[in-house]
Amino acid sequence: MSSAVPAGTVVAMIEVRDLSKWYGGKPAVDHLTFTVRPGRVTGFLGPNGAGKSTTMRAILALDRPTSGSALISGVRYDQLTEPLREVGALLDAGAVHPGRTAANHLRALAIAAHLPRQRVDEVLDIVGLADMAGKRVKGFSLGMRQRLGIAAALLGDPAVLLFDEPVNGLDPEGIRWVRGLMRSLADEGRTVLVSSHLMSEMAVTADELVVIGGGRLVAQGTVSELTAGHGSLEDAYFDLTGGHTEYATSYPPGVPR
């Protein structure tokens, strides 16, 4: 892959500024502010219902904020002139027509974005699906659909990438591959935001973490900063988000939270 941040261009970053999104009189995201910078993997953590998916949808202009803003390179996603060349995203690996082949799914996206046809073969090779290019998606496992979703995100060779639970359904080899991919994308100078529930993966993959709870920012910093004084990232996460879970969990005596 070529570098996505050539010298002299505007540095791409994600800026969430005082973002709020209300549904039915309740805030899903509540005055949230954080920045995702290029050249690093930023992990996006929080309990179920914390507002992670709503925030990512707002960044991609799939949900309109009630107030505040979510910007990419200083503008809203829907103001980008060539969005697939500037931003790639995996939010739902199931959002693919099951009757299409992997290659045809990507070709349709490439045609719509005026991308070169050979890019389809390139990204299928990157994600390890070259041999499955002519197979219909309905026969794909969840892990294979995840890889296809990642291929679609990479199609435009974008500078900004968002991944929501990218290792869902992958085996240990696939998880290790995603870890290496995230690292290589950041090392190329790209801006990478990854939502995940796997603390062990975020501990070894992320350079920086954004932790939210109840739609609000709970903490932001490097892994070492957030784990200082804790035995692990998991311990730090539970301490930070303990008051923001959707349900209370009872633990037997002697079992750590």
The other form holds:
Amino acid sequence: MSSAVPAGTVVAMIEVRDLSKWYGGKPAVDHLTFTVRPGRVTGFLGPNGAGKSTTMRAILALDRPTSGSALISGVRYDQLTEPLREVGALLDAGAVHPGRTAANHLRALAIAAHLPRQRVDEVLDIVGLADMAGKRVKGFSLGMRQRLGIAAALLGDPAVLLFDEPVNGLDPEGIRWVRGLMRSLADEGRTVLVSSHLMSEMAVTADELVVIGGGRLVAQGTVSELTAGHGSLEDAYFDLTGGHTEYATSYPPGVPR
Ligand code: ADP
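Switch from the form predicted on its own, shown above, to the form predicted together with ligand ADP and output its structure.
To see the whole picture, the full complex is given below, headed by that same chain.
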């Protein structure tokens, strides 16, 4: 794989600034600010419903923030000139046409993004699906769909990668594989944001953690920084998120209804 950050390019960072997103009178994300830097795996940790997917959707311009911003290399995702070459994302592994073969699914994405066709074979190889290239996705296990989703994220060889709960549905071997992949992507200088509600997984996968609860930032730091004074990351997680999972029930001033 080529170097992700050639000399002279803008450093690929994800910058979430005072981001809020409201749904039906409740904040899913509430004045959230954090930065994700290259060369490390940043774990995005929080209980189910904490606002991780909503934040990732805002970073990918799939949802419009109620207020605040989410920028990649200083611009909104929808302002990127070649988005698939700049950002790869795994959000919902189920979002693939079941009648398509794995290779055809990736080929369609490659054609739409003007990416070289040989890249399809390369990414199928990277995710261990080369033997399944000609098989229809409807016969795939959730773990195989996760691998296919990761292959799609890697297609454009992007410097920034977002993975939403990538180990869901994977067996222990698959989980180990994802962990190794995240590590090598970060070691290549890429910016890697990976969400999980599993603190044990994040403790061994991430270099740095962004912990959220109830849509708000509760902590950001290295695993050892966050664990300090709490006994274990598990204790830290419950201490940090315990009081933050309730949502406000009214709109703050200035929030459109
Ligand atoms: P996480 O990814 O941490 O599990 P989400 O971002 O999916 O959390 O959800 C945060 C909150 O926002 C939850 O209460 C969820 O029900 C709500 N939410 C997310 N998306 C929508 C939507 N499209 N419409 C209404 N509520 C939503």
